[in-house]
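Take a look at this single chain, the form predicted alone, given in structure tokens.
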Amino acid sequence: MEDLRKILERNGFSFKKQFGQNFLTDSNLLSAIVRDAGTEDAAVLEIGAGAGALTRALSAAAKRVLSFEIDRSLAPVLSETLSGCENTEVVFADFMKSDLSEIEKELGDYVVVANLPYYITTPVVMRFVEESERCRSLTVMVQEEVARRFCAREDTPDYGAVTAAIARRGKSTLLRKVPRTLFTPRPNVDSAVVKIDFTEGGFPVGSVKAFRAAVSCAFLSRRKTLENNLMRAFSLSRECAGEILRAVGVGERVRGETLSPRTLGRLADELLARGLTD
């Protein structure tokens, strides 16, 4: 493919930064980033065309590439890097206003590839963590720091509510740091990619509310107790608090970031068992 940066020159295309705009342009890595994400012969989900140079590459290899671009004035490159590329169709709209449901519907089982705009990231992978029926993996290049709260683990300063949604779900891991050299425009701070799969890890839990409001409740004041955030978040007595601990089998002592996401789904199920959710 003819150089990025002579196809949005000769496209009078400017960067806009409320976009998050910044491409990749090295075909190594792109390489690298589709085969991470075992795309032969699958359905993919782009989230970002960008200047295609990714979808191009996914579409070499996968099945089927669809892709949402939320910046309609790519459309005369993406013509230009997309040619040829009979597999794969561009959706001009704004993906987190798309019905998951029915995309979902189209393409039966997919993964989902994706250089995710800083301002997104995590709003859009909670969508897939929470909404998706059908989706196999994600494979996202984010922010380094964002990667490293997607894959830690309990007990560490990056471990937050985030990760313990994430690894219900499945098994996150850090396949690459990839340095800020290789974006146009390049970025104020380092990317990684993170593969998020669906199909391995994760475990069951009576109920998603449950959960989510057992993480918030762990989360919500690190510095204090589990007890002293059940006391506050349900309005639970000293006494109350602790047989739940006890319950779930962690002492009255701990702390809620230091509970692994399986405690944390234990400690939704007790919950629930309470009626203290749904």
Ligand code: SAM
Contents of the next structure:
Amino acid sequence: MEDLRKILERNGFSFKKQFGQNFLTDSNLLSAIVRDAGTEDAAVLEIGAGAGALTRALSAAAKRVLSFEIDRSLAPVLSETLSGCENTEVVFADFMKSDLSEIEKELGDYVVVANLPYYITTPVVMRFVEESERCRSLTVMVQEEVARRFCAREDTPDYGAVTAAIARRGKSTLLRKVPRTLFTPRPNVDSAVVKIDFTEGGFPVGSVKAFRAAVSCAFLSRRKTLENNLMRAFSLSRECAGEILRAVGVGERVRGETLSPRTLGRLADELLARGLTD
Ligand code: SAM
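Given the form predicted alone, corresponding form predicted in complex with ligand SAM:
Expanding to the full complex; the earlier chain stays at the top.
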């Protein structure tokens, strides 16, 4: 196929920074992402078709591809780059305003593959973590710093509420680092491909709302002990907060950020059992 930059130029396309438009052109990297995602015979949901380079690679490997793109001015470019991709549909709409349950009805089981626009990386991932029922995995290009946060271990500077929320649903792995030089235009930071596999890892909790409450309490103030955060978040006496820590099996001087996601799950169940959250 003709060079992507030439197709963009011929169609008079100008990059829009506000949409996080940093396109991929490296064919080896595109093939690697498709392999990472394991799309054979899967339905694929892509967020941000861009000029269609990844969409086209996915189309060749997957059963079908549904791709969202917010920028209508890419329509003429995409009709060239995706010509002949019969199993692929591009919807020109803001993915964040779409109805995920409708998409899931349409696709059945599916995998997400995307070079995500950096300004909505975490909201997009959290949408699948919190709302999806049929998503099996997400293979996403994100800024390297965000990738480290998604995959962090407890008690490290990168570990936070987002790490724990993702871990409840599945296993996150940083698969490959991608230098900024492989994007057009070139961003100011390097990126990485992360796979979040909802079919591995993960753990059940009594209530997702209680888990969210436990996580936000654990990270309420990173320098304070969990006991102090519990007292503040749930207006508890020190004695009552101490009882909760003992029931969960953690020491009274522990800080929330040292607890694994599974221990935060136990804390959530304890808060639920005591009627402190629903
Ligand atoms: N997939 C292409 C690639 O890898 O070259 C483009 C990736 S680029 C990082 C992100 C794309 O997402 C852009 O084309 C941008 O216009 C689109 N986008 C940004 N916000 C969006 C949204 N809310 N919904 C759908 N697409 C969006």
